[in-house]
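One chain follows as structure tokens, the form predicted alone.
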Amino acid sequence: MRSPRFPLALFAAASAVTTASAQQPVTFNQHVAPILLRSCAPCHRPGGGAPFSLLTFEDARRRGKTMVRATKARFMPPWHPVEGHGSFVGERRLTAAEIATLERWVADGRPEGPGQPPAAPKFPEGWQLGKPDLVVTMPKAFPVPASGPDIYRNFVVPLNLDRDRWVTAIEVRAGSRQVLHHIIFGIDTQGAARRRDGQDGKPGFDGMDGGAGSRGGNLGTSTAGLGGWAVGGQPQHLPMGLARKLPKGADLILRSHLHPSGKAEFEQTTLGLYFTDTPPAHTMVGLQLPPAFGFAAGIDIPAGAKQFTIRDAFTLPVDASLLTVGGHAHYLCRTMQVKVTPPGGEPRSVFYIDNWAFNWQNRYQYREPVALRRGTKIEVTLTYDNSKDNPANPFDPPRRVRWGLQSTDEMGSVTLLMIARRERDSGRLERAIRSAARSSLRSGVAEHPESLLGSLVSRIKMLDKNGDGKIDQSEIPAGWRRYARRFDTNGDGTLDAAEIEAIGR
């Protein structure tokens, strides 16, 4: 099923918005709901994931104060990349013009108006793509606790298939929205991830491996894997024809991140598959920069610094297209671009998110397949705030932030889906990503070993599972307790907070 469709009608009453004059007035059924119902009715309706609709003249009369202050701030709608640094498929922004009608809208005393507004379009019920091919849900729900460190953890999900398939889409609905921050598929051919799946009693296995014998996972050295999904992400069916492979009797692995939400929640995914018969003429390959979500990028982010920066780059091999671009971070990122710069030329932005929101963390498909020319040069560049400035801070002073897991951590890369413009280029492509990624990692760690030292206080971090700020001896694995009494400085059985933090200095 494809996306509502918009009536032309609609779309010509929102542009009439930004040609009336200042002197007529402005009248919820001829200017603010075409407006409404074309950027905000997608999800502000029933059913559609938003907390309250926008669908009639009296939904929008009681929340007009609450529309002003999100469109002003361009907070809503969720649609982050900044107008002129490239064309993608479904842009929901609006113009200026249209928030300064729903401004003095407001401001007129929110009138209804003669008329009728345009009819509202039609919007799929259920699964945003239609019926899915397949649908499997993790066999057991997970509990997750009110507070504490966030969690890391794998999930097997059985798809019994009797053959190859090539997947085009996969849409996922969390059992808690509250609780699933983002999920990285793996596909597990041999068994390895059933063979752990629940050994602690609990459904799933600690770890960010995904499970020996599974694949897809790594974007740090792999190339375009099975994908993901993040929180705000919408589903989408990738362009050109292209699918994904999913072996015959090969199990999904669900490499989850689960955020405490203040109250017990028990996530149980389900996720929609959807299925081509014909195999791609195209192999999609991914280029994450930096590599392994900015791991050995030096993210060390001094508490105060408002402009704190990582950068990387790689030069194409091969003539390639640039399909879908995204980004992954947390909460003191501010700003994401992506530049290319052809031989003999000069630098074009065809990617630049200027107010990250940890909260809507989307892949954006171009209109047109960007086309790059062999020795393109891809930078990209990420920038941070640890200032009391930014209102995004988790932390009131400021803290100094490394890389790690946790929320409160950071972490930092953009990964970019291509082609390469001959099938024959393909392999060669692959190995140049992985060849940059292996080089980058290496030199990375060298340059900033404090990286090593922030991951491991990070996951060390994640033992507090009753969430009291340390870690005592039933927390600890048995392996880990004879390295870890070299860090219980005070010698009371336990790390505390300083005492944690003091591995990392």
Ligand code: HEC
Second form
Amino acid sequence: MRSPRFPLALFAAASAVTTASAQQPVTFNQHVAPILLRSCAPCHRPGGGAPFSLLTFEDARRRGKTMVRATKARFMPPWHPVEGHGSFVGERRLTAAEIATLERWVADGRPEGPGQPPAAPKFPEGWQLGKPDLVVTMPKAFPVPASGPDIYRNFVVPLNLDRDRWVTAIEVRAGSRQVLHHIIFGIDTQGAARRRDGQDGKPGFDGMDGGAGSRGGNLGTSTAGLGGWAVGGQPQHLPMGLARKLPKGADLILRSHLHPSGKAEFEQTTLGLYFTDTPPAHTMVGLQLPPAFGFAAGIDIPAGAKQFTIRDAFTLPVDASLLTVGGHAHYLCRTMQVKVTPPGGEPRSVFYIDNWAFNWQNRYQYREPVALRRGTKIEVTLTYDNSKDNPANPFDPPRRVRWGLQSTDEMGSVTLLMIARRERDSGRLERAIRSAARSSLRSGVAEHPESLLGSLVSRIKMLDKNGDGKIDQSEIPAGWRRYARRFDTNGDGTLDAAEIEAIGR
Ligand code: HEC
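Rather than the form predicted alone that you just supplied, could I have the structure of the form predicted in complex with heme C?
Below: every chain and molecule of the assembly, starting with the one above.
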């Protein structure tokens, strides 16, 4: 009777090693706390940005079920690039075994267990990257009303630099985490933005041009360098000793996107700048595909469309290395992918998000620069789901959605930051990118002339300062009145919602 049980016991002992045991209960102190402290507490702690803490047994016990739901759905920890499509700094995925451990713990009745949990790591207080070399704050707070359309506003932050500096990182502290959605940084060396600042009685100025004098253009291809910041973004130094020049006397322009939160708030952003005295050995080059956030990519998504696709591609004229990647889109986007195909070779996926989330617009830094040979084709594909099956769809029932500036309109592009392998090739790389962007925009507009109207409608809607759905005389800039009259079909001096929509048809 004894002998047959022997091998069985051995088998049980062997499998216990891999399954963390059928006998031993999963406890907080021994199994759960190490996972939470490492993967959740960086955000789920006081001041960490998440809405509640997950530091203690009591915290975790109360959130047990939602933790299991959020981790199984891979909604938490927020990390969207799919494994196997590029390898990035700071990856924060849970393993299947870790997710199973959380689930087991809740199923076992959430025991605390004997002993003590490991000590919580020391989180950097305040600035994530350490003490900045320069801290600047928007000179005045901007009032954000409780409701109404999204606000795009340019803010001027004087840096008062007495000499040129090289900046390696900018850390953002939102005045109000609820309303600040994202910022794209610009530089103004001409004082043009200062002159427009506050002319309408509020801090900053309107318009998507970001202030004349901020070279590189706002909708252009080169968001190289500082790029921007978005909700959930973790600050990072540029890789490989790269840095962006801030000329003496330059102003920093924040092109901020503010999203009314349901309660009146003020936004007064603070920024920490990190400098280096060593000029970089390489020029950073940005490649945005499709250019201009998909302005001419024909984004016009029928209500109910489950898989609407846009694409663009660029072929490298020189050897280059890919350093970072990040996408931008609004709510309907579902997937983003970058494939690279060397001349005569097979395509390889170097970036893939299969579950895009508007709230987590990150820039991802490759753990090792991705070397790409001259002649390599870089292809970007984005897909959108405008059906009611998309839980992020802002409209129920779904509506036709076009390219535009409101977050309920759509956009879409992926921006890759790279360097030419040989520094002397970087000018050639930049010129090739500019010319590809121009021809992509030109052919896009020729193919989708209606996209221009769509974006015009979106710009007109943004004139609606008081959010009543109509554009009255006082809201129409002087230079636009002549054109506005043409669309005012009932001649009452205002553009109502129906008249605005009619422009885009
Ligand atoms: C990078 C920051 C960050 C990390 C890391 C993180 N969270 Fe979150 N978490 C958030 C934020 C912010 C929210 C609020 C919802 C949102 O903005 O999407 C949230 C929300 C949640 C929620 C509420 C979800 C709901 O349905 O309301 C749960 C549960 C949660 N997190 C669990 C976890 C767990 C468990 C981990 C670790 C395994 C984790 N989070 C890691 C930032 C983070």
